[in-house]
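A single chain comes next, written as structure tokens; it is the form predicted alone.
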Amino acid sequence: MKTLVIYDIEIDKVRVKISELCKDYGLKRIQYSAFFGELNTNRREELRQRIKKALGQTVGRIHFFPICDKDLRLVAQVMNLPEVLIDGADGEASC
């Protein structure tokens, strides 16, 4: 099942290090606090369980949203980038 991963954490050194967690688990950054990306349960838990440790008493906020497909299918998003990230004529954003 697809997963949305956002966080609010002060400390760099901890965001940083959730960040790079949620890229150890195949997640890809859709906003510099946001990852989405295929997880399992087993490996939503897992990845939980790591985050849950590498934050330990740091002030944060850490949310786990699986998406089903249905749901996905009615994401929608506005997006004002600069013309350096758009990725051909279709007008769609690489990241």
The other form holds:
Protein chains: 2
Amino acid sequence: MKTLVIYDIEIDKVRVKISELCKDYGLKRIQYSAFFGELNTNRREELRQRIKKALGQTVGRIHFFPICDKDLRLVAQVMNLPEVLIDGADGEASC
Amino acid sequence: MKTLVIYDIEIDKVRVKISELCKDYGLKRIQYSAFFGELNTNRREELRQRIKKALGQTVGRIHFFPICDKDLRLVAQVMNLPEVLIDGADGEASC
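So that was the form predicted alone. Now I'd like the form predicted in complex with a further copy of the same chain, please.
Full complex below, order starting with the chain above.
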């Protein structure tokens, strides 16, 4: 099932560690502190345990939202990307 | 249906405006840049349009995830709150 992981972590080093764990489990970054991808129940719980261990006593909040296919079809977004991402490098949007 | 709104916004003033819009629509903050609550389809789209207008040309990404009751029961979290939030003011956890 698709899973969304979102987090608020105060300490940079811990935040990076948690983003790396999400990548290790095949999730893709959709926002600075949000990852999304396929995880079955066991893998989701395994990731949760590893994130819990990585967080340790650091102040932070991590939520794991399973997203079923029906809900996935209703996901909406609003997005303005930086111009450098739209056209490559020089800051001029190509559209 | 329950809806999760998450956002990455570069400019503080715009970010605050978007958090205020989420509150205006009855959503509760669950992380610094994540709100959650009940929104029917019309209200969700109305909020999306208002957020789009508030974002304007600012660089940012906002996602709207509907969360059905079945998925809601499977939501998991890991959380360490600051001690001042646990016991009120003096920094000593009460548990």
